[in-house]
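First comes one chain, alone, set out as structure tokens in the form predicted on its own.
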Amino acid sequence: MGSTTALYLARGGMKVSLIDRGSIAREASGVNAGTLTMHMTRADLIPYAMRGWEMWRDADQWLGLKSGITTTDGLCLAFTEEEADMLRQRSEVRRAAGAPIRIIDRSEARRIEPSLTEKVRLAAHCPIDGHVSAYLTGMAYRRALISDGVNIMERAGVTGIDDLGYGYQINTLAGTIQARRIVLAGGAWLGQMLSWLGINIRIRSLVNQLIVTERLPVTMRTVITVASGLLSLKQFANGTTLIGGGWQGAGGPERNTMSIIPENMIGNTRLAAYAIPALKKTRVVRAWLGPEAETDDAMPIIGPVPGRPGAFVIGSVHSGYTSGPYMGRLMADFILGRESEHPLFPVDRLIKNTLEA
């Protein structure tokens, strides 16, 4: 969102500088799964998925990322009744919304997925789900950042920010650089970097495990979730399987303090080889964790700083890779003064909220 953001900004013809304490999409970007899908965005934020999805689609034109990105079909799984009724409200909510979303019976979800276990009761189908490497997207962003004139200052931690009354200072580990506008895009580090202006608000970090499994023989072609959003699994072209879901590790969003818990990766494992069988042929290879952040309304936080004038900040989205670039290209529309397609998403709810609690 922040890369999204400075790049659409500079081709409005701003003079723009990235800033990031270590190099550029490698934090919570970098080590995300990359599922772009329909399935477990909440039904607000269909619309601007969509155009997230357009935009991944096209990336060839506007990021320069000629592979990486697979568009396939994506299955919401039921392995019970209650799952099955979770799964019918939810699809109709997300399809009233503009996804294109259908309920499909067993038979029909095992014509499109012949890998799925017969134990599966009901499906969800999504005609443009996918998935996108985290890494070379994030060498992607790279490439045309410094294509269209961003200055990027790579290991260079911001340590406060002083409000010069016309501008802003930011005080870094490299130095100082002033600015007329700033723009606050860090994840599960908001709450701390909106803190340096005064803001104070909650945000939650999540610490998702993510476990990447042996190559295997092409075995499935779509991206499997389940209603309980405990399953995110996709095999890429490599033939390797990357499995998610929420599962959670523990700690903070620092890397220092995260660590996996095997209960839970013995868990997801196990899930995954319940909805694909071919997965008990296959070995763990590695495992790792990815904070996600939320607010306490679990929507996004994109817009201005209140107070502050010239500050903005933009984060905190459920299912953020898949929206994320339209994001970005909104909170840029908004600086550059040009009508949004889509509303922002204020951070003066969360300040209330606060003080209320």
The other form holds:
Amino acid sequence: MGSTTALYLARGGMKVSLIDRGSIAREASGVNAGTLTMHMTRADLIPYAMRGWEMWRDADQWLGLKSGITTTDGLCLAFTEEEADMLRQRSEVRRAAGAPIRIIDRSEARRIEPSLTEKVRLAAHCPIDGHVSAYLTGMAYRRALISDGVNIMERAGVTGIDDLGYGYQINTLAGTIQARRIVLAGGAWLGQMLSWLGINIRIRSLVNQLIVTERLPVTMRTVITVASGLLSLKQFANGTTLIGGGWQGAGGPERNTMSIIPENMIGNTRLAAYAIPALKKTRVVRAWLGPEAETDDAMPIIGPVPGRPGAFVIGSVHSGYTSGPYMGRLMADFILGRESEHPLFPVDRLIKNTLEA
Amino acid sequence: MTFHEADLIVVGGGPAGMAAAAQGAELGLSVILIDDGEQPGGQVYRAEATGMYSKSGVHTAANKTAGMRLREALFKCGTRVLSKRTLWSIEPGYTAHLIGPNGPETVSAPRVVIASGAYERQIPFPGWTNPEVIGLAAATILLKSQHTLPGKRIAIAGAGPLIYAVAAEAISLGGEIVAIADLSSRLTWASEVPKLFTSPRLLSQGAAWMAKIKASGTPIYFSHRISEAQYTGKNITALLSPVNSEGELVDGQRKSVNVDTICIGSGLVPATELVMLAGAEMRYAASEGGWVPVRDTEMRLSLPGLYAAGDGTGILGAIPSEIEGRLAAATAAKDAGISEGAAHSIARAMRRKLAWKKMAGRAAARLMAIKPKMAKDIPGDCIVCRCEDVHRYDIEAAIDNGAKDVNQVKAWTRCGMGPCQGRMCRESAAEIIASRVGSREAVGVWTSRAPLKPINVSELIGDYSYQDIPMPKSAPL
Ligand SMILES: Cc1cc2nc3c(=O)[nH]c(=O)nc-3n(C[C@H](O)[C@H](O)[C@H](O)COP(=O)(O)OP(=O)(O)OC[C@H]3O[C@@H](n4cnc5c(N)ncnc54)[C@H](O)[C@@H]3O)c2cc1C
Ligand SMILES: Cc1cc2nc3c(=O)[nH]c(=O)nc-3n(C[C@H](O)[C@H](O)[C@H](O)COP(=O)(O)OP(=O)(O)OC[C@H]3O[C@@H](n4cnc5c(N)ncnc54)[C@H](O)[C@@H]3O)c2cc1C
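Having seen the form predicted on its own, could you give me the form predicted together with the partner chain?
Next comes the full complex, this chain leading.
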């Protein structure tokens, strides 16, 4: 999200430096499942996710990303009567929020996705799902940022920020830099960054698990999710499949502190193979974990930092890869003084909550 | 899921692991040994497949006795041996997760000796992905475990004693070795061989191999490597080209040989995936085989309760590996406060023995170490990562785009993401990147991830009903 914000600020005429403690797009944005899905997006974020989906679809135009993007149908499944109720209810809410989701029966679901288990009870269909190979994100952004004149400062971990009154001094391990404005986009480290500006709110770090399999001869063409949101499954063009759904690992958010919880790896794989039985014939090649920020109300924080003119924050967006590019553009538009199409998500609501508590 | 508990887990059933388990049990620890082979033995003491008997074998005799002795001691000492199990993940404390014929199993112990051995380094050349080209380790498995020749007309190329071991064994079984290409010069050998005197067994074994090879009239090309392998009709033609001491191709006469099989291996690389997954500190030491764990003199790693021994900690050879295994187990017993007196004196004796025996192992390791310009001549259109079809030019393009370390190149090219998990291309990719970005230290090492080896989904998940899925809380709407 920091990268898109930087890109659109530069395109809006600002002189921009993008600072990262490592390389850009190597944390959540480089290791996530890359599922573009309305079925997993929080209902209130659907309008943003739909815009994000369009941006990914057209990423060759604004980002120069040509490969690794697939737009396709998404199916959300229910296996029990309880889940079927949940699916009907959740799909209705998401539809009301603007997602073109409709309920379909087993036979239609299996027509759309022939590799689907016959044990499915009910399904919801959405024609605007898809996926992006997240590991390519950084390469595309780097090229775009450089060609639009953004100064990329990598391996420059920020250690603190001083408010100078007329701007900010950012202290990094690679030296200091001053700027009129600053955008905090630290992903799972957002809480720490806000505390540098005296804002203390609780942001926890989820540790999401992903599992990739060997190439599978059977072809799956849709993105598969489930009513509870605990599965995301799709096959890439090279035949490998990716199993996710927010099952958790231990530790985090630092990379070398995260570790797989084997029960969760087995559970997530069971759920995936329950939906697509052909997965039983493949092998798990690798599993990994990535950190994701979550506020107390599990909603984004995007907007100005209260009491700090010229300071802004963006992050903690559920399914934030889908909507990320749009959120970044929204942030840039706001900073550039342009009218925004959809409201932002000011952090103030969480600060008040903390005081009350 | 089956659950086992012990005082000590030993991972790997090679000489280091077998010796560690036996020593640990002897000192009074309850020990569980985990190995993915049919039977304990590891690389060098690989057990013969059941029902097989050796027809000849110049070099197996001494190894077979040593292997049998270790296996016997292992089975007598009361260690629980879990063969055919792969350890695929480990949690701090330590809980090891296994997969095998009984599905998933877990084993817990406060101490773990890692003795995971080594695998081969392959330096790509055009044609190296043809099915007629196999690794020396694969050839050894055929020869030792199945008594089968990998081919009829064979070319062997690479570095270190292994090429001669495979050649001698194949000749014994009636194979024709058309040529041996050795990356090292005759001079390098002459300077390292004297150090092998610390290991009379190695020396006599080596002498037997060389006698066999000489008697068969097999030509040996020192300072040569295969630069290309191309099909000519049903056969394959290998081009043997001269190299300098840095492993770089140089002008000079090349030699074409027509064969049906090529066996290659440019040295051994310590298998450190488990040590890295556990999070122990590493260092780079080219002369020891590459990235190796940081250890103290008693085999402790940087994390409490973790020890490592054998080739997985730097290339050593079988005999020093065994000594290291004993030392690691004695240290573990000492740290656990069990049989401290005995453990102490064993540890001391082993440390003394090791210093002497290591000389031969390190000499062999130097012969098999990566040479600074070994990857330089890999052509742009040559496949580096065979699982994912990544060419050298793909790697170069990622570097052009700003990739500065091996993990970034992996993300942008998929190099190393396939089922072999990068074991095949780890070295060549890292060398290519290091040659443009800086040192091997600077470009780092691929992050180790669970599962350490690919797992069949059906074995991992077993038979289950929907209720058996331990579902977490639903995501918020
Ligand atoms: C495993 C996983 C799977 C996911 N799957 C999906 C999915 O399928 N679909 C979907 O829509 N969303 C998914 N998400 C969510 C999505 O990836 C995130 O919402 C999104 O990428 C967050 O982007 P970000 O820019 O806020 O954070 P990040 O991409 O994490 O960026 C934060 C950056 O801040 C830098 N930083 C931190 N501290 C400092 C410091 N002190 N100084 C300088 N820089 C610093 C970091 O190095 C990092 O580059 C998934 C997340 C994970 C972890
Ligand atoms: C092809 C070949 C031929 C050789 N010939 C000779 C020779 O003739 N003489 C000589 O002195 N040396 C020889 N060596 C070197 C010798 O094999 C090693 O020095 C010695 O075997 C090292 O012993 P080790 O116990 O460290 O590892 P190994 O013998 O390699 O044993 C490691 C064991 O651990 C197992 N393992 C690793 N990871 C896991 C896991 N995650 N789960 C379960 N099991 C695991 C492996 O499968 C293997 O069985 C040869 C090596 C090779 C590759």
